[in-house]
Structure formats: structure tokens, C-alpha cells
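Take a look at this single chain, the form predicted on its own, given in C-alpha cells.
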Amino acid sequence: MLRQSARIASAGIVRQAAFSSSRTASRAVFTRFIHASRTLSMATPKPGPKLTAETYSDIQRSAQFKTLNSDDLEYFQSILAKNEIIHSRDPSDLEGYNEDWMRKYRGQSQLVLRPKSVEHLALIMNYCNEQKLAVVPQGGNTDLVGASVPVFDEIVLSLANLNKIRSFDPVSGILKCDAGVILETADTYLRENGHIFPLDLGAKGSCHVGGVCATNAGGLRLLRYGSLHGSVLGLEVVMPNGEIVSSMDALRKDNTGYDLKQLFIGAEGTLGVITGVSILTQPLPKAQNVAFLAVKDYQAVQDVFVKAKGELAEILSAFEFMDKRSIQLTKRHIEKDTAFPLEEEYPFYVLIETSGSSKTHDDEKLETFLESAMESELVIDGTIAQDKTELQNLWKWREMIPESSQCQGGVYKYDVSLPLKDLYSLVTAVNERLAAKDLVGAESEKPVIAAVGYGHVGDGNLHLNVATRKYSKEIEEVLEPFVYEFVSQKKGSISAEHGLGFQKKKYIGYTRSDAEINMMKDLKKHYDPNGIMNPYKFI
């Protein structure tokens, strides 16, 4: 039943305050969760992940790469300060650099370099290329496909010390910054100057601007502002041979030759190291609304989306969906601190965000939309944010799903694109397959808790999370290549926004043709002939 006050009412909608400030508090929760989970994992006797080389024993270290020696260390010490080098043979000293966020992959690097200047980074790359020392560029290490951590003993090249805002033009909205600037830092700076970053992620408190470009992250604002392929105007990149290539001064309209920056957006550090980013930002919305709605089935999710596009149009900034099981997992994880906004549970939920320049205009459009959606019974329950705290809490129920899926042991994450009509069918198919293999259940002896689905309806991006009590090859072999075969049959993409990394490298053929793959390999051989850039990944 729909209630008054904070709830949507059948007779109308209680208007809420507009907020120019967004979801800072919920991002801080996400960031604290990342660091707390890592700290907890180190402080408790729970064993860490096995070495990637042990779990995937079919992958062998390439004999073409040199093993780090004292001469190499001496060279790096000659160009970098002591606090820019971390060298240790004790795995615990470099755990944060060798392990991925999901604690699924673990490398064996003994050296992390953290240069404070692009020039020093270029010297590092030139030396590593000449000596055939393999390198893994690393930003905030929030990657979800094993792209940002070593597989063997590759040198970790951290961008964390390249963290300066270079310039901002409030007239054009163009921001120029180092690649190691944390996304939330960039967004906060922009908000102080009447703008926002055109990308929004749950991991914004940890991920780097250069990292989101290297992975072509999509996030929550893609529906409104498009992908980074459109908003990034220029990049500064250090090539494998140490050459610095820059298009940082490119303007919005520049049709001079090949658009070379596009090669590096989504290349996951396999062609070069992004050190600087020039990006077109967006004006800060003066009014913001969030509605959390319940619907009866996935068809209703689609119907509400079509209706929202038509009736909310220019103010629609996000349209997210979540299934019942994903919310149940999230309840178990956060409900003691954040009350669930609805009194009952439903098969599916939708989160709608609007952003605009006029509170009165936006409220009227949202009120008309929701009244109509309720009268037609597309929406069966819901609530809208009444203040900033409620706005943050509603977003929290969407943004904390990934962490909630992992907190009971592990999670297999699949980030795919599918035609909207087929988007949720993958979740159903995976649950049926897991049940047929007798792997899923509430009993502690069952390795799988559930397969849940949520994601960005606006761009056909499904996040399939298989929540487990532990990682195992048995589970992985049931899921792969089944998931990728299913996506390929539906003419989808096996990677919507997380990239290929180590996890999906051998499955690229399910989305790309042989001709496309060969072109990618040719580009890799041309720009990185020694293959030192992020090896064993991508292609």
C-alpha cells in the first residue's frame, strides 16, 4: 500500500526539497567498506586468495620477461626518492598492490614504483622496455576483472602520486588533471566550481580518473551524460618506450586525423600509461529528486523505463533496477544502519533519479509521471526522498549491492550488455543451472548463496553477481563459458563496463570477430612490441 508523507500517495506526491549536493555520504560508506574489508581480512586468520598462478596453473610466466635484479633496483633508486619505491620479498608488505578488491586474484610483485612526475614515469617505462621488465599500471585498484594486479612478478606502477588538478575552465567546463586524482576529489573540486564530473561510480572514493578512462567505466550517469569516449577530450599517455604523447589541449571539435586518444580509453593499460586527462564536465544540477519504486515483474521494469524516458525526458539522470534477492542480501549487510524504505518485499525495484535546473518544473514532471504510473498499476509501491539524508539512503540500497553480494565469502561478477528484453533472462538461466548442479541453497554446505541481478537499464547493462561462500573452480566451471555463450547467443557483449582484464581475456571471441581480434593484436604488437604492458590480460 502507498502511504503519505515520505511515501508516494495515490492522490498525489509529497514534493521534496531539491538538492544540489549529491551522494557524498553513501560514497564515503563505500570507501570505508573497501578499506575496512581489506583491513579486516589482514587482521583475521581467514586465509587470503591463492596466487593467481596457482589457481590458473595453465598460465605460465613468459620467458621473454627479465627477472628483477639489484641493477634494476639501483637504477630506479637513482631517479626516484625513497618514498616512491616499495620493495619487499614479504608478501604482506605489498598485499594491497598484489590483491584485487574482490580478493580473487593475487600476484607476486616485489616492487611498487610511485613516481611523482610524468618525466620520471617516462624514464621508468623506457628502462623497463629496454630491459624487458613487465609492468602493471595501477590506479585505485578497484578493478573487478583482475586487470589492475600482477599475475606473476610484474612491477606495479602506481599512479597515486600523480594527483594534481592541473586546470579548470568554468566557461567551457573543461577539467585537466593528473591520472591519479581520485574521482571523488575531482567531483568535489568541480562542485565547488558549479560543475560535476560526467561519471559517477560507487567506488568514486577510491578509483582514479586515469583508471576509469583506462577501463572505460560507465557508471550511474551514462544515461544522462554518455560514455567517456564522448566526454574525454584529450589524454596524456606515456608509451611503452617512454615517449610522452599528449592531446591535452584538444578542443571539443578537432577533426585533424585519427582520434588517437580513443585507443587508450578502455585499453586497460595494455598500450600505454595514462598520466593526464582532459574532460568535458557538466553544470551542477540545481534540483535533484530520487524515487525508489516497487514493480511486479521485469516486464514492468521495462514499461516504467519507456514511460520515464517519454515523460521525464531531459531531467532523467539515472534509471536503475534491482531484483528481490539482491535487496535481500543487501538487507542482511546494511539494514541495521539503514532502514529499508518499503514495508514489504517485491519481485523487482526501480530507482529513478532526476536532475535539473528548476525545482518547481522537476517536481511537477515527477509528480505527473508517478501519479500516472500508479494509476496504471505499473508501480505498486514506492517512496521519494524528502531530504538529503533520505536521498543518500535510497541510493545506498542500490550502491551497496556489490559489497553485500561478496561479504559472505566471495562473488563471481559478470558485467554484460544485452538487449533490454533479454536483460534479466541471464539471471534466471544462471540460477536454474546452479540449481541443476545442486550448488545453490541456504544450507552452509552449498557453495553458492544465489545469483542476483541489477544494473543500468538505460544502457542495457546487467550486473550478474553470483554470491558464494567461497571461491572454487567447480563454481567457475559451471558459470564459464556458460554465461558468455548465453550472452553471445543473445547478441550481447561479455563486457559492458568492467573490461576484459585477466578474467575475460580468453572469452573475447564471444563478442568480437576474428578480424577485430587480429586488428587489436596488431595494435598491441605495434605499440608494445616487447609485450611489457600489463601482460597476460585483455588480448
The other form holds:
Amino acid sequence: MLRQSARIASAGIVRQAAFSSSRTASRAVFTRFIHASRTLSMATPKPGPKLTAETYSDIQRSAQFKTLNSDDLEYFQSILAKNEIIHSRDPSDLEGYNEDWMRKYRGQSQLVLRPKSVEHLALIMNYCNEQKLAVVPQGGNTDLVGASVPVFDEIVLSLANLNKIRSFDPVSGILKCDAGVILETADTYLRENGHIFPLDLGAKGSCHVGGVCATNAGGLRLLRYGSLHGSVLGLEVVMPNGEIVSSMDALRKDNTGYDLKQLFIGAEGTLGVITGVSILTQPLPKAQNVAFLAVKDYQAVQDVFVKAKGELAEILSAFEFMDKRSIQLTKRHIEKDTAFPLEEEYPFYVLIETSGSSKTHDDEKLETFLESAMESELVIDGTIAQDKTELQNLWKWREMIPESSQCQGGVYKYDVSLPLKDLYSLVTAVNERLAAKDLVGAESEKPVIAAVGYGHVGDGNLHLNVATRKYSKEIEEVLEPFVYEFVSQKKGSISAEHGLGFQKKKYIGYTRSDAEINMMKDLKKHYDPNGIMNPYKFI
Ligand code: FAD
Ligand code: MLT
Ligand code: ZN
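Could you switch over to the form predicted together with flavin-adenine dinucleotide (FAD), since the one displayed so far is the form predicted on its own?
In what comes next, the whole complex appears, and the chain from above leads the way.
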């Protein structure tokens, strides 16, 4: 590789010939790739997960909630059309609503309501509140902490039929839409209008605009466009009592009183139902580059990050890292369709994306950066996408890690913030712990396949995925609370972006103080006095 980098350096980097020779060989394969991660299928023909109530038998159904009866159904039938109601006692009819994406949690709801208007949704909430019927708001059901599915018999309130773009102003870049618009649909619409949604993630083909706000999803370009707490300008929310509170006409600057919309961003459906979103979008970049690089260790990941911030500066739009094991898992899952872009395997990989307004300028900047990174041996191998298809394929090696970690039985997922210098130490510690307990290995009798690390370096956000052959209490008890204690000791956060949901409800104290938790509980009690909104989760 050294020879190759020297050759590239001395050739002054001719872009088309740069980096790995594997690119030429893999081009044919690249073009065959279908961007599968964009549309997530819930219909994998595998046995369903155990009921959440069985896996976690310490959780009891709260007696304060009423059990659905025929009067309730009659009421819903009086306000909604037939195709807005799914009621069934056969669990297979409601699988897609009761089971989560990881196939780790399974609720027992028998009723899904899919209202087509905000007014009907408000009537539903008002009725549920009066009758003490518990409700789980649901978007695309791509959540990764068991927040989007019922635990017991809660009613699923799906936003899928509230799916209209309301307006777009190309001058300000403000988009207003219903909460149930699929993220990719919103982004495609914006691209046709010279803009992009300021958030991108692997689940974009399924998740909703309202769902990403309810989870405060971070995604792949937070480094560039910031968090939804900054880009969301206003929300329309139906409160548990049915009142509609709207800040959809919000302006970019508005300091009159508390910024109430922030309460619902990241509240995971525990305070109200988001029905409309007003968001500041970004201009469509005219030029985009993606480089997939190999480095020798985690220190080099940090060094390349510092260099990229300094030298790529305003055009840097993503900086992601992946360890060797995460790529090995992904190879098993996708290599038959998509050739790996490098000839060899390395300890760590970095994906760098640039987005700007001038191709010549951006290409020159990226090439100068890569030339010096290779010359100094900070980067030991790499490839740059030559066209849109290759660009999407390089992203695939990052975006398919979640699915590749989950598809062989199950995955225990930890999504943490840590000081950058400590980011990877959690993966090392967990691997050591699993090895010491003799739980991890290639042999089929070992319950754990691998513990892998990857994530959004630019945001100090590590994803630790423990890929298993099946979910088991034994593995879970080795991992929890160990992971949370580790993160707390390093002054990190136990949830960087996926939220608390069911998985982390009882661990919130590892990151938040008692005073903070009490304030959250007060808010919850005040706005949802009957506790009907997404119970058994969050706090
Ligand atoms: P759901 O999963 O349906 O719901 C999520 C939570 O929000 C639940 O608590 C639910 O009750 C609540 N909710 C949903 N809609 C509403 C509403 N309208 N009003 C009130 N509450 C509501 N997350 C990241 O942060 N970054 C990533 O890069 C990322 N990548 C992902 C990649 C994959 C392959 C997958 C499967 C998930 C990924 N996620 C990521 C997880 C992420 O949280 C979700 O994809 C997304 O934010 C959830 O949106 P959704 O519409 O599917 O919501
Ligand atoms: C990601 O960054 O890929 C997402 O947060 C999803 C995941 O880690 O599973
Ligand atoms: Zn992520």
C-alpha cells in the first residue's frame, strides 16, 4: 500500500486513477447494487420475537388503563372510515405494528388507528384520555430502543395517513408538512425544488418526518447541518386531552417566551402527538464527493478527523468511522451483491463526504487533503467515488452495518456519546468482557457473533452493536448495566441519538441527575396526567 500511495503522490493524484485499483474491478458490481437500505422491509420470514411482557416479566400492565371494549370500538368507528381502523385478535394481522425493527420487542395491541385528519386524531386523543386508554404514537416503526411498539395492549396511533406536504417556500427554504410524510419522500420533493432535508439516515425510506422529530434523530450529516433542535422551526402537536397546539407559523427568530416545541423534539411520543412539522431545509449541494479510507488504528481515525476539519472545513458534510469487525459483518451480508471497495482489510475505516457548490474547488481540496494524508501514511488505502452510483455504494458500506448486525439472530444496540479520545474504548472493553465469559466466537454454539463499533465521529457518537445468534438474558446481563456504567464513568451519555424507549428507561439515572429526572416527571404529569402517552417507556 505504501508503494501505491507513493505512486499516487508522485503522480500528483490524477483523480480518475487515484487510490485503489479495486475500483475498476468493482465498477460492474457497483452498478448492480440496489439501494436496499433505503426501504426497510418488516416482512422477513423469520419467527417473531417473544412478547416483551414475557422477556421482561418484571414489567406489569398498569391497572390504571382500561381494556378496550366494544363501546370504544364503536366510538372509533363513528369518527373514522373503515380503512382507518385495523382491529384484530389474530397477532399476525398486526405484526408490523406490534414488532420492532430489531425483532427484539413485541406488543399485544389489537387495535391500530390510522386517522386521515388532525381533527379526527384530536378526537381520538380526547376520547382515549377520558377513557384512560393507553396510546402508542407510531411513525415508520424504525425506532431502535423499543419505543415505537406497544408493551401490552396499548392502541397504536399510526401517523401513516397524515402524509401531505403542506407548503414549501424556496426563498426561505421552509418546508411545512404532515408528520406522516416519509423522510425520503420529503427529501425527494425538496431535491426537485433545489433543496435537501437537513437530516439523512439509513432508515429514510421508512421513517417519518414526525418520527425523526419525536426521536430527535441525529443521522449522518448532523456534523454539517446541526440537530433538529436547531432546524425545526415549529410543530403542530395534539396534546393528550385533544387540544391542538401549533407553532407552524414560527419564524426563524422568535424570542417570545419559552420555546415550547423543543419539549416534543426527542420526547418519544410521551407528551403529545406531532401532526405537523415546519423545518428549515438546506440548498441542494451542487458537488458531492465520498472517500472511503483505511487507517491503522483508532488514533489515526481521530487524526484524520482533525485534519479533515482543518483542511476540508466548510465542505465537510460527514465523517463516519467503522471498525474491522463491523465491515466483516457487512461483507457477509452484502458482498455477494456489492464488491468491497478495497483490496485488503484494515483495522479501521473512515468515510468522508464533502458537499459544496463548486466541483472543481471541492475536488481540488479533497485531493490535496488525501495526497498529504497518504504521503504522511495517516491514510493507508482508500478510494473515491467517481459517480453517483459509486458514491451510494461507498455509503452502503456504512449504512448497511445496522442491518448486517441484526440479520443473523438479533442485536444488542448501544448508542452512546463519549469524549472522542475514549470513543472506541467501550468496544474494546465489551469485547474483552464477552471473551472472558467465553460468549463470543465464530463457532455456532457461541451466542455472540461479534461486538462491533462504528459511528458518527464528527458528533462524538459511537454505535456499539453486539450481534448475536439469538436474544438471550445471559448476554443482556453481561452487557447491562456494564455498558451504562462504563459510559457514565467516562462522563458520556447513554443515548446519543436513538433515545431511551423501553430499553433504557430504567437507566436514565446514568446520564441525568435526580433533579433533571424529577423535572421531566413533573412535565409528564402536568401534560399527561393520566399517563396514557406511550407508557412503560422513557421515564
Ligand atoms: P417510530 O419508530 O415509529 O417511533 C419512534 C418514537 O417516536 C416512538 O417513541 C414513537 O412513539 C414516537 N413517534 C413517532 N411518530 C410520532 C409522532 N408523530 N408524534 C409523537 N411521537 C411519535 N436514528 C438516528 O438518530 N440516526 C441514525 O443515523 C439512524 N439510522 C437508522 C438506521 C436504520 C437502518 C434504522 C432501522 C434506524 C435508524 N435510526 C437512526 C433510528 C431512528 O430513531 C429512526 O429511524 C427514526 O428517528 C424513527 O422514525 P420513525 O418514523 O420510524 O418513528
Ligand atoms: C446509524 O448510525 O447507522 C444509526 O444510528 C442506526 C444504527 O446504529 O443502528
Ligand atoms: Zn447513528
